[in-house]
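The chain that follows stands alone, in the form predicted on its own, written as structure tokens.
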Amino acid sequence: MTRRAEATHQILLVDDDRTIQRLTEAFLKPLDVDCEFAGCSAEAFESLARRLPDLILLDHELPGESGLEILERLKADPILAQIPVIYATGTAKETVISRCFEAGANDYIQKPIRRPELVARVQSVLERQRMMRELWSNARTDSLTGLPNRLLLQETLARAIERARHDSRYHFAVLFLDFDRFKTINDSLGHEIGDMLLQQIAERLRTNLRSEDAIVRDSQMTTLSRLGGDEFVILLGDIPDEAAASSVARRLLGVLNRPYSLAGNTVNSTASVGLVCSDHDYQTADEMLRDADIAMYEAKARGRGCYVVFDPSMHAAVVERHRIENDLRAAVGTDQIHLVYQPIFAIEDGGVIGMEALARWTHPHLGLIPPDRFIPVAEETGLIVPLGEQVLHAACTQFQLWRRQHTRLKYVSVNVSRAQLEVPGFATLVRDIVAQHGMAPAQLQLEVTESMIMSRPDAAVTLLQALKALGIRLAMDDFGTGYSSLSCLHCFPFDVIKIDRSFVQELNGERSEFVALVHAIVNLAYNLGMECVAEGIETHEQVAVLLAVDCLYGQGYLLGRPAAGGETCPDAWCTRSPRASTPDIAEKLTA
């Protein structure tokens, strides 16, 4: 016996007349539908509890509850209300027809039922239902990966939050995944390869999520969604605790960190994951996604390729950063931003040869905000560009005031960020500022870090050479903390190397390896025609060691702390030689 294939559509006919049931089934046979019958309200809802049909044909006159009463019950249920209803009535009274539409019927048909009309109306409703499902699916499905999109995720997450609110035993978690260096892959290999990577990522996640990781799995919901770009979200439902969610995160990281083969290209891309649990008593899906996103960015900040569990302090930090950003936008260009200056000494005789300008921000309500709180925000938002220009003008103005006081000052030094170096025409801007303030180019020194220039060495060389051609002094700041080598120094036109404070702090009689390293840096710099400035000098012993290895210049709290330009003339620092009071150290090191 041949098994009949499953029908395309399921229809529930609610009518107590067996003859009409058989006749209706015969009329609809060409439409490839499977009919189920119910003779009263109780039978109808029993059938609906077993299986949801694609369409309900509902008679007006029934024993017990009427068709209108059944229709009202259907539309009061959020799930059953989605099923279309064709209302069948033997009366042509407008009041009955109006009431059936008011109650939520999609269409009606008048008895006695005629085959062409029944087929046409059923076809029309089913086609409309198919189109609505397709629209619903398209609106909630990511076209590239076939996964649910943000809209469906938010609906699913909202139901999970509601369930947790009413059931204290129910716990769930959200994993927010972002793939490291995805933009680089797109830019280098093309968007087609990038799309292939996203599809493979989706497939790995889909196949490696176990059934016990799921919150609900049916035709309209899943735990896995793509928000857009390279962002994916996994909803882990009915988990016992945070440790279980962390275990899933670790397992998926291992799966995602394996290489991908994309059209002959081998691509390595790690993932950063933010994890947030329902224990934080969320009210909306957006709140939970926000915190998962915050935790994901914290994972990136900690080195990428890892997961981080959300902590409320992370959200507080984001709120503070947002306030800092908004207030900094208003502060740049005003006197809230001001400079302090730290002297650069000739260590041998204590003379001040230069002043390093350092930006400070006095907030009208929060007071003095440290640079490590606002400079990173300025760099991330691009505010560092107008801020840097403001600092250049202020530093040059102060330098000229000091020069008119007949000090021994040779130059003022200003730190420059990567964003400033990437501004088109930066060298021209510097030239114009120097000229505007009547300075010789060599009276301005620009400091850049080695990690900054080594991130794009070719572009850095071009710009630094342009600045050097103008006569601007150039200094490599924090030397030794980046990833360049001593041998690369000859590639860059620096006048000064500033030895990082982390090396200077180790200069004592017991750490000879650091003394040897600083000595090597100094010798190489001199052989390349560069000066050396030691940063962070805090003890006389460090001074003695620096003099012993012929490092002639330095700065640090032992020599002079930063002060506002209007408060102190550089000559005021030249009251004594910073030479160590323990010359035996120098003698021992030079022996």
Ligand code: C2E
Contents of the next structure:
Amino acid sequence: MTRRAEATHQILLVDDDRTIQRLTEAFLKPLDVDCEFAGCSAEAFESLARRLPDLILLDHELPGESGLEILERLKADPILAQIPVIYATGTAKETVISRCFEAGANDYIQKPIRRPELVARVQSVLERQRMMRELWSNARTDSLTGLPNRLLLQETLARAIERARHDSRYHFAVLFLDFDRFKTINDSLGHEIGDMLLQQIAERLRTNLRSEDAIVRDSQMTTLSRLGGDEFVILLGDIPDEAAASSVARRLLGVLNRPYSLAGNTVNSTASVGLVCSDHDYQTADEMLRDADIAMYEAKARGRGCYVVFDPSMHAAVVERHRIENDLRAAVGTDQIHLVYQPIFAIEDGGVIGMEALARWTHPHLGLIPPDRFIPVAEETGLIVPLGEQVLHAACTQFQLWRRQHTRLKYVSVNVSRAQLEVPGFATLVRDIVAQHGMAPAQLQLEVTESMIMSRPDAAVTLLQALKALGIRLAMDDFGTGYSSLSCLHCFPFDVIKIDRSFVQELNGERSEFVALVHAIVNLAYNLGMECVAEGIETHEQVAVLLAVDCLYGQGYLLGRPAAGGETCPDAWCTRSPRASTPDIAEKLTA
Ligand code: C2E
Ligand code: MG
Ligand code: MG
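Here we have the form predicted on its own; I need the corresponding form predicted together with the named molecule.
Let us now look at the entire complex, which starts with that chain.
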């Protein structure tokens, strides 16, 4: 007869009667079980410390601690409580039976034990246990990659945190990985290829971590998991220090950044990795995952394909961003959002021809917040749409107030973001607002930045043409910063080009290359029938150069700083003609 290598199920039989022990073992023989015996509670817990069985058969009457007391101790332990228990007793007292079920027994058997009943009860409990295990495992496995999922990661992470709290020598780290071009690959090559990529990533990680025993000393805690999408998290159990975790991150990046071959397509998808170590005194798994995620975003911001170690100041920046977002939600539509106006001048004689509306936010506690801190948040959250509408109404109201006193003012200029342009019906909204305020369409100018247009030039042309068809003035803002080529300017229906401040700042007699560049922009604009406005004029020398290259309009602190609207006539800005104190450098330039 060949001996089984190992029985399928392990059973611990806690009974002090040797005859019953032997009898039970004989009864259960056909079930492919392996029995271990304990005669009292001490022996039972000793055996449990060595090995966890699939089932405990527990007698009621034992020397020392009773069966019920042992049962209560078992159920108080989070790990032992998972093992099913069949309670055996010779007394048929209902109190004993109901107490054993109250204490957590899974089944009950009356002594003297009879073979068919014992076999049936053991079989049924083991089957239930098998099903429970399967459910447990399914709930904790990512079906695509076969890796542990978020739930199992959270449970393991919680245990690692608990262990580090009690053992100051225990360090562990979490790596949060996100793949930089996954969405594009998924969208362009299809979900099947996207799934293949995720499977290959999982395989590379699996193979690589297995070979890393020297660094990862606690393989039980070490968990490679997929959170969902293209997010993978690795818990490195028991590492010596942060440097060791960093070396794992570096090595993984090297492995992951190699091209992937997916059904005949070669694709590149670099990873961005956030790393956080256990020394920040974390209380919960979620806190630690949150910080690893923050560090991962920082890695993306630093150019992708790299890893970043979490630092608490990153958290402060995220909290601040969150606060801005929440408070901005409440501020939009109220007078916390208001406008200041910066004049646009005819450089030659100082006449104000337009006013640019610039949004400001007076936060009830933080005070004045400049647009570069809240406009990007508004853009990311979609709040730019209601905010932009509020700005349009306010600017039009102010324009009509000024128009009554000032005849040379041709238009009010309002900055718009890409998200606003892309809202279906934006052109109709603009038309209605202009009409509602009794303005001619050409009295409103919309400024869009060059970078905004260049991200999707074809779509931008269509959107801008719809506005142009209504007669709205269009300006390309910050020209020169968005990498558009001069040659594609003619594709866009702009009335005005605003030359970015960074070029205007360089305009002086010594920087002839910038003078030549601005001159070229001005000439091209005129040839295309567009006006030119120089932004950020701060010195008289800049004014002189701009006049020399025939740039007719300008804006800047020298000419007029942004200020509140109200009743003040725009002429008040024009205290003197900018030309008056301008050195005559035209000769120097042409020399
Ligand atoms: P922008 O449209 O290019 O506006 C010009 C910015 O340069 C303004 O900053 C203005 O105060 C500043 N500036 C003007 N002259 C000078 C100068 O001589 N020197 C210097 N150093 N700076 C000068 P601000 O008001 O902080 O606005 C920054 C940006 O925020 C704007 O750049 C615009 O892109 C955006 N923004 C402002 N209001 C709105 C809005 O209502 N909607 C949208 N979508 N964006 C807005
Ligand atoms: Mg602007
Ligand atoms: Mg600008």
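Everything quoted here is computed from the prediction, not taken from an experiment. For clarity, a rigid core is taken as the largest C-alpha set superposing within 1.5 Å between two forms. Positions refer to the first chain, counted from 1.
In the core-superposed comparison between these two forms, Arg115 has its Cα shifted by at least 2 Å.
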